[in-house]
Structures are given as structure tokens and as C-alpha cells.
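Next comes just one chain, in C-alpha cells: the form predicted on its own.
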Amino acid sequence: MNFRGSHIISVDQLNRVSVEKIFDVADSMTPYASRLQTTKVLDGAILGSMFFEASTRTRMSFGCAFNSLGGSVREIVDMKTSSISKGESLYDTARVISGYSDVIVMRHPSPGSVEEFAKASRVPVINGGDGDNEHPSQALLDLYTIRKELEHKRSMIDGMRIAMVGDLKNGRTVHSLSKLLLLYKNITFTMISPNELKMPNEILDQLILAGHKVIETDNMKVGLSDNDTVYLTRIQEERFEKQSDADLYRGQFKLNQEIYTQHCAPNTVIMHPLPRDSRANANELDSDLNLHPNLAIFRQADNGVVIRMALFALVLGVEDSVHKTSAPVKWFTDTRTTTTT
């Protein structure tokens, strides 16, 4: 893939080598996600940041990430903020929105419309997630913290075993992180989760046709056997038409420390795009597990910075330029930079 001047929009766009390039300017992003140094190789530029749907992780790493290049942030976080309330066009809003930046972020609730908005902006734009459709940017960040993971237990993604428990079928972090991993070879996934919750065929068919091995249950304690890595999702409420629907499935799916001790091979990595529903009647993941060393949920969300610093480097083509304006940090950072792994 050329990156420069590119839309993200799907995780379609990307093989296995344009992956590996995404991974390895992260590497090389690692010392100023780490507050370790500056850059200011985007001083001037401005990323325009369109969050039309509830997001914490998303939206401030993003901005992090710019801001980390030198790059300054301006946001809209609210449909009714924003004149599409008054019945603009998403063309109009992106060739207005266009005209005041170098690059845009854009998460909407419904499937296809950062496609859409992409197709009239005069700026790369970046998909943060469009309804229960796709989120590459988390896909890339999940498999750049799977493979970071492994590697540290001196194994790798071509070969393993993956659990996906939970919402299969609304979320679009396992939509995306699956269909990057067609690029891989021999994986086994295990999809955990309700029948009327289950990952959509379309991607099943994808799966197998990849040459991957693929097996569903409902029975979350057997399938959470001889895995490498399991990845839990949440109950994407937001996704169901009434409250009470989604409250039947509410629960179902827990891990804590009891179980994964009795279920879970040692060394299995434990994985969760976040938010993990913490409310005592969900409580997909314990907090019991949260000094757990396989527990990478957090170290996964470190991680979204570093790619979201590559993604935008490499659309905006200063990927090599970035050392050039480099210098120490000016302040305390050493709590920051202290990890558990």
C-alpha cells in the first residue's frame, strides 16, 4: 500500500507487508509515546477530529499521537455540536471540514459513512470506528499487541490458537481484528459467544477459505482451553434496539481469576479493546485479574498511541523525518515509562 496522502478507512487496504511497515515505524515511535522525547516533525499541522459517538481510548490517543508529532487538535465531539444537527450532507461537512485540515479522524455510528465522508474530504481521513462495520486503527493495535505479547513468549502469530469471546456479531473490534488476521497463516480461532450473538458468517466463510481453523461454542469454559491469547469484547448495548435485548445476554461471558486459572493454559494472554463493562451484573473481566502479568489490556491500550503516531506519519509522509527535530523531555516521566510485562 502507499500510505502517503491514502485514506484508512478498512483494513482491506492492508497486507502483510504494508502491516509490518505500520509495526515498524510503532517501533520507531516508541521513545516519544514513552515521553521520553519530543519531535515536533508536524509543528503546524492539524488534525481535524470528528467523534460523532461516545469514545475515551479512541479519541485522546489519536489526539495523543498528533500532539506527540508536534501537531495541534481540533475537535468536534458531538453530533448536535456539529451543523450536520441542521440537516448538512457529510459531503458538505467533509469539504468544509477539509478546507481546515491535514488529516482527519472520524468515528459516525452508522456503517459505511466515514467510506462516504472519505470520498468528498480533500485530506487523507483515518476510520475511528463507523457503527458495527469496521475500527482498523484498533485492529492494528490489537495485533501489534498480540504479536509484541508472543514474542515475548518467544512465539508468533502465524500458527496461533485465539479465543474471541463475547459480542461477536456487533463488534466491530473482532470484525476488523479478524480480517487482518487473513493475512497470517494456520490459525485456530475459537468463537465464544451466544448463537444470536455469533460472529457473522461473511467472516467465518473468509476464515476458513484463508486456511484457518475455526470452531464455535457457546461454552465459554471449554473454549477457552489451549489458547494463546484471549480476547474479550463487551456487550455492544449500544448496538441493540431496546435495553432489555441487551441485558439477556448481559454476564454470560465472565473471566476472572478462578476461571482462568482452571480454564486457561499459564501463559495465555489476556486481551480487551475497552471499555470492559465493570457494572457488578456484566463484569466480563474481573478486576481480580488486574495485577495478572498476562493481563495486556492496558499495555494494549499504550500500544494505540505508537500506531496511531505510524498511521499518522506515514499518510502524512514524514515517517523518516520524524528524528530530525527530536530532544529530550523537559519533565518527570519515569512513573510513566515504568511497565509490567
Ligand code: NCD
Contents of the next structure:
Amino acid sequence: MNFRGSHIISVDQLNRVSVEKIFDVADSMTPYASRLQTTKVLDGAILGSMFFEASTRTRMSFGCAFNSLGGSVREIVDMKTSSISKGESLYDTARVISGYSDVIVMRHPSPGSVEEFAKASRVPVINGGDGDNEHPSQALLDLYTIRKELEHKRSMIDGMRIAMVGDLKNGRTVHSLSKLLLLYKNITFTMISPNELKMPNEILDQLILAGHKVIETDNMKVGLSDNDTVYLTRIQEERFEKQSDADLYRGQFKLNQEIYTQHCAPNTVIMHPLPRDSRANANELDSDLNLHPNLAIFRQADNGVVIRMALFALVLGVEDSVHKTSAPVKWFTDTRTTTTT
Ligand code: NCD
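Can you give me the structure for the form predicted together with ligand NCD, which would complement the form predicted on its own we have just seen?
Below, the chain from earlier opens the complete complex, with every other chain and molecule after it.
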């Protein structure tokens, strides 16, 4: 893929070479993402950040990524405070915001909306999640995390075994991650979900056609037994018609220390795109695993910054100039710690 000037809407745009390129650029961003070095490569550039759905990690990490490249961020944080609530079209919004910024990140509740917006934009648009459809930057940071975690265990993505757990019907992160894994070989997917929240057949068919093995089950304990990585997801309650419909599944697919020890293969990496639902009746990923060395969820969230820095650098064509304006941070003191768990 030729990144420069391109929109990033779907993982379908990527091939294995372009994924490797993103990962290489992401690796080179580590000193900036951990705020040990600064760069001014995007000095004067503006990110238009438009989040029409709730977000903590994605919005913050896109913003931090852009700031860490030396650029500035302007934000819209919900529908209510934007003119979309006055009936303004995506077309007009895109024409306007793309006049104010050099690149745009957008999250929106309707599938396909970011693509529609991008068609009217004069600058590159990155999809920060469009309804239950796609979340390409999350899939990239998830895959980057899996690769790093497996490397520590002298293993790799080709041939790995991954269980995806929870709301596989409505979860855009598992949709994008599954499709991204089409680029790799001989993966065993165990899809653990209630029957009503199964991974869409269209994605399952693509995985099988690509030569991967797919097992589907609604039995968490059986499904957990033989994996390198377990990827848990939240019941996407905002995508259900009624809260009571979502509540039917609350707490059905939990992982805690006891279940992990009894049912997971030793050293299984635990992932979750977050937020995890920690309310008592859901508690889908128990805090009793917080100090477990195989709990990768916070390393996974940290990786969001380097991946998003790489995407900005690539679509704006500055990936080879980042280090030219590099300098150590001035406020750094010996007492400051950069945490890697
Ligand atoms: C996910 C999302 O928004 O799709 N969160 C994220 O971006 N890390 C997952 C979720 O909300 O459950």
C-alpha cells in the first residue's frame, strides 16, 4: 500500500508488507511515545479529531501520538456539541474540517460512515471505529502486541492459536483483527460466544478460505484450553436495541485467576481492547489477574501510541524525517520512571 495521502478505513487495504512497514515505523517511535525524546517533524500540522462515540484510549492515544510528533490537536468529542446535531451532513462536515486540518481521525456509530466522510475530505482520514464494522488501528496495535508477546515466548503469528471471547457479532475490534490475520498462515481460531453473538459468517468464511482452522463454541472452559492468546471482549451494549437484551449475556464469559489456572494452557497471553466491564455483575476480566505476567492489556494499550504515530507519519509522508529534529526532553529528571509492566 502507498500510505502517503491515503485514507485508512479498513484492514482490507493492507498486505503483509504494509503491516511490516507500519510495525517497523512503530518500533522507531518508542523514544518519542515514552517521552524520552521529542521531535518537531509535524510542527505546524493540525489533527482534526472527531469522536462521535465514547472513547478513552483511542482518542487519547491518537492525540498523544500527534502531539508527540510535534503537531497540534483540535477536537470534537460528541454529536451534541457538533453541528451534526443540527442536521449537518457528513459531506459538509468533511469539507469544512478538512480545510482546518492536515489529517483527520473519526469515530462514528454508523458502519460505513467514516468511508463516506473520507470521500468528501481533502486530507487523509483514519477510521477510529465505525459502528460494529471496523477498527483498523486497534487491529494493528493488537497484532503488534501479539507479535511482541509471542516473540518473548519464542513463538510467532503464523501457526498461532487464538481464542476470541464474548460479543463477536458486534465487536469491531475482533472483526478487524480477524480480517488482518487473513494475511498470516495456519492460525487456529477458537470463537467463544453465545450463539446469538457469533462472529459474522462472512468473516468466518474468509478465514476458512484462507486456510485457517475455525472452531466455534459457547463453552468458555473448553474453548480456553489450547491457545497462545485469549482475546476477551466486552458485550457491546450500546449496539443492542434494549439494555435488557444486552444484560442477558452479562457475566457469562468471565476470566479470573482460578479459571485461567484451571483451563488455560500455561503462559497463555491475556488480551482485551478495553474498556473491560468491571461492574460486579459483568466482571469479564477479573482484577485478580492484574499482576499476572501474561496479562498484556496495559502493554496493549501502550502500544496504541507507537502504532498511531506510525500511521500519522506514513500518511503524511514524514516517516524518514522524524529523527532529524530529535532532541532529549528538557524536563526529564532521574526520578521520572517510564513504566513497562
Ligand atoms: C473498543 C471499541 O471502541 O471498539 N475500544 C477501543 O477502542 N479500545 C472496544 C469496546 O468498546 O468494547
